[in-house]
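Only one chain comes next, encoded as structure tokens, the form predicted on its own.
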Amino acid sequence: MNNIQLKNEINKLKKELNVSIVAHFYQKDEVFDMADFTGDSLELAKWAAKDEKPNLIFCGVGFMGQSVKILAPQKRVFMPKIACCAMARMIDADYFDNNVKILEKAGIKKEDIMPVTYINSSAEVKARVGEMGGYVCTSSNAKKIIIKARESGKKILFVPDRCLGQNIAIDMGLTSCVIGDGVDPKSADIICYNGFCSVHQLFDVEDIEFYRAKYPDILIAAHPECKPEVCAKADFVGSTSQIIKYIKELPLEQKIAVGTEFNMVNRLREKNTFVLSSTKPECPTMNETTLKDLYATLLSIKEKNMKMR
């Protein structure tokens, strides 16, 4: 089948099975047509919790999943594919382990320590964070949450992405360090797992100054997951959801160029739009899901039903 019949294919099984379609924005075009709901991490795991279909697929990476199983687990979750996001694959339960064993080490206390989790990890981390009384966050709502965690006294031990965490010290006029880059960790406020995404580390000074040489009055935005310097450089830093605000709220003949996912940005507007690379910024993972995936998905759901009839 190609597209087009693959599209009506799916169209008629969700409506026959009573299902939900929920994407990601960084999923391609042809998986992104097909939801019912579109958004960032959180906003889909909070928006499939409250949908009251029984069955909800999922198109994304597998601890956005997973989250959706936290807020709801009596909804029955399907991953055309369990993706696992690079970032969240760098750090499981020993690793996080092992890194407080590191602090205490340097003389840092267990119990002195608040760890705060990026959504952007697996369950498994969340349950140990949780287990030390911390928090997960959003690239939203990070800085609110280290505010309230700094409440407790205690040293922020912030997982997985050093660079968010970087990023939230700096605005916050706070120190900062990362696990391993020899510096005393007692002497920072926010210190910092050695954890990344590898698509907004593509993201460079120098496309800055290319960008700002070519056109003067362009505007640049970027993810918090960019490097601090590039952070520093643009004059917006936000969430996927707080960029696709800001640029929303720009005049059309505004030129801005965007340090975030190619898909996303691809599909902000026509014109006077430019993702910030030389490269392309797909995430790998992300993109594995396809139309045929979605359907094949579908399909099975139909089987199970009639196999339980």
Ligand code: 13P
Second form
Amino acid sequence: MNNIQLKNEINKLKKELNVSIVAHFYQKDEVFDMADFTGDSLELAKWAAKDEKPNLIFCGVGFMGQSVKILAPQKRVFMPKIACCAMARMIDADYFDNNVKILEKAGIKKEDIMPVTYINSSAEVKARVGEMGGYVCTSSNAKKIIIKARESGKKILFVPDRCLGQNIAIDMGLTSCVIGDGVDPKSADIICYNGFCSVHQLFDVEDIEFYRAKYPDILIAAHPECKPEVCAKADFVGSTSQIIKYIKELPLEQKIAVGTEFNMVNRLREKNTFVLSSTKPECPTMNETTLKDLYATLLSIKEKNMKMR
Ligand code: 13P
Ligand code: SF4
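Output the structure of the form predicted together with the named molecule; the preceding block shows the form predicted on its own.
Everything in the complex follows now, all chains and molecules, and the chain you saw is the first one.
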């Protein structure tokens, strides 16, 4: 089947099986086009949890589908690929416990730690954070959540993305450290776990300098998973949805270079939009899902439904 035939079959099966499809902005165009709803991590989780259809196909990475299941356990959530976000894989429950122990050794009592996990983490890490009375945040609400978490008067342990933790600290005028960087954690307001996104590590200050030298009026937008020195030099820092909104409000003649995943940047505007890197910043796991996988998932739902009758 070619892509047009596949798309027709997917639309037919979707109706017949009462399935909604959601896709993150980093999905391939062919998959993105098939979604009933697209959004950033927070928007997708909220929309999917409220959607009335009993079946959901989530085109994204593992923690995103898991988040819907946490928010709406009654829903059948299917993922065409068990694509796991590389950053989310950098921490599990044992690593989390070890890092709490490191802080205890450094003289911070467990009861004085308030953990906050980025949504890009597994359900078991979220459960550990929950056991300690902590919070889950996304890139679009991280600052709000940190403000809330700080009301406890405890030290914030931010996992797994050190860049998001450091960027929020800078934005709020707070101090931060990364566990293992030699800085005494007692001296920091936000203590970050040493995780990162390999895709967003690709953007450098040199890339910003290159574009600004070439086009003096260019604007720079960056995702908060980028390095703090990159975010500090950007004109705008925000979640994927916030970046899209910011760019849509600009006149088309305004040039902009964007520090986030390639698929999203590529479909932003017809012209005057650049990827803030000399390499192609593709998220390997987001790119695993194809139209064929989506079709195969719908067929397997149909098969399962027939067996259950
Ligand atoms: P958003 O919540 O901004 O969509 O980010 C998710 C993500 O994984 C970015 O790399
Ligand atoms: Fe995870 Fe980075 Fe891919 Fe986002 S871009 S899903 S943080 S690996």
